[in-house]
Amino acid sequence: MSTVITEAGPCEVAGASVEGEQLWLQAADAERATGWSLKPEGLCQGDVCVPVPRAAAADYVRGGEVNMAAFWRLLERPVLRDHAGATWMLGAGATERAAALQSLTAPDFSLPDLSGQLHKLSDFRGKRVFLTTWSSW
Amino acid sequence: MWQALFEDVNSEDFMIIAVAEESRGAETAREWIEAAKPGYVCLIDREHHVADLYNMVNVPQAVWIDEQGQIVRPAETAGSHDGWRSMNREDMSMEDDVVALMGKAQTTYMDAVRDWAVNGDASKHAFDAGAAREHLQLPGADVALANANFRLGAYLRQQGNVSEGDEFLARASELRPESWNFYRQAMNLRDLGPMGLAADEDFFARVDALGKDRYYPPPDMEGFPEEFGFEPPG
């Protein structure tokens, strides 16, 4: 069993194959993890696709498995796992987290409060919010 | 601290959302939260998800916005200044004109966080879409990497995997000095500092060098006091 972490939350995925700084995944479980799923176009978000680069089509897709790794290496993410191999985290990029930023389109987010319960900043459109950070330590 | 701010301003069409940055979870900051008694929303963030979508670096920072979802002003020092670094680290006493300036800080900004409250993009200190592009701080490659960083050392560590977990944490400060957030969560989580405040001697270190540079660097607000106030190390 292996987790992999993306800006949604970690995802259990089962029969994933670890090789060395590749993480090929089923291609139902990539899509569960991560969002992106294999089409023939390439790989999909929404109605976002990448297609496989042609000349090294082998190294992201064989079979029904994406090497998830190395299509987060070619979005020019992060990629990080921890010394076993167990944990990978698929991190954010900083060109879609500055484009998002200069859109001037408050950034979407969603946390629990006290007791648990979720709350969207974008469940306050409509009024003037005062977002602001705090910390106990 | 806002609760009266939010009492002041009393309206349907301003809301407080105060994100605390807690990797250690929600209980971590229950006695803050319920000793604020707070009317407006209060939430938990273990894993800093805000300060990385917002390209914050320290608390408190706080960004506004406006009806529509629109940022009208970005990532900044709320209010706090750097006088606090002239504190006496024996007995905590500052010169009093030091406790002025930082008290001129504070009020300055809660003024103008009143100002739009009530008035919206009539308020001067609402920026308008190209002053608010201008006062981005845009992340690169090195801060991604720093926040993936970050949230795989604390779910490493949320899973028990203190050592490994440290070693992410580290890296993160490492890619992003100018983080105190990442610095003073990782001191916390290892149980460093008195009273549970994530200040040491090398924390009060760090904070020396850096000299001229700010710890809470000033908003860009008219009144707002840009003198430190007291003669920085170095």
The other form holds:
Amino acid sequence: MSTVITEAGPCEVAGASVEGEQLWLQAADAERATGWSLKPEGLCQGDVCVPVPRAAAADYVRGGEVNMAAFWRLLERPVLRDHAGATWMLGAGATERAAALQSLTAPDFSLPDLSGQLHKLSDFRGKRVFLTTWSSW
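Switching forms now, from the form predicted in complex with its partner chain to the form predicted alone, please provide the structure.
Just the single chain follows, nothing else.
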């Protein structure tokens, strides 16, 4: 069992095969986790299709499986995994991140208050909100 996290959220995938830095998913699981589907013309999402490089096709597709980590890197998007390969983060590309920053709209998220009650940022839309963060690094 592996967890694949994208901008759309986490997705549990039972049939994932992890080989070092490679994440092989059944085509149906890849589509469910990422929104990208395997078609004869390549990997597609909506009207956008990215051809699988012919010279290295075996690095991207084998049988009914798709190497989503390799594909994500082909799209020049960040790929992170935990040491065991059980959790994978397939991040947004630089173009999407830049567009989000220019919109000046924070993405929605939820956090508990000190009493444990969950609050969503979207609950405060239209109101002034002060967000502060802290990190030890």
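Take the two forms, superpose them, and find the largest set of C-alpha atoms that agree within 1.5 Å; that set is the rigid core. Nothing here was measured: the structure is a model prediction, and the numbers come from that model. Residue numbers count along the first chain shown, from 1.
Core-superposed comparison between the two forms: the C-alpha position of D123 differs by no less than 2 Å.
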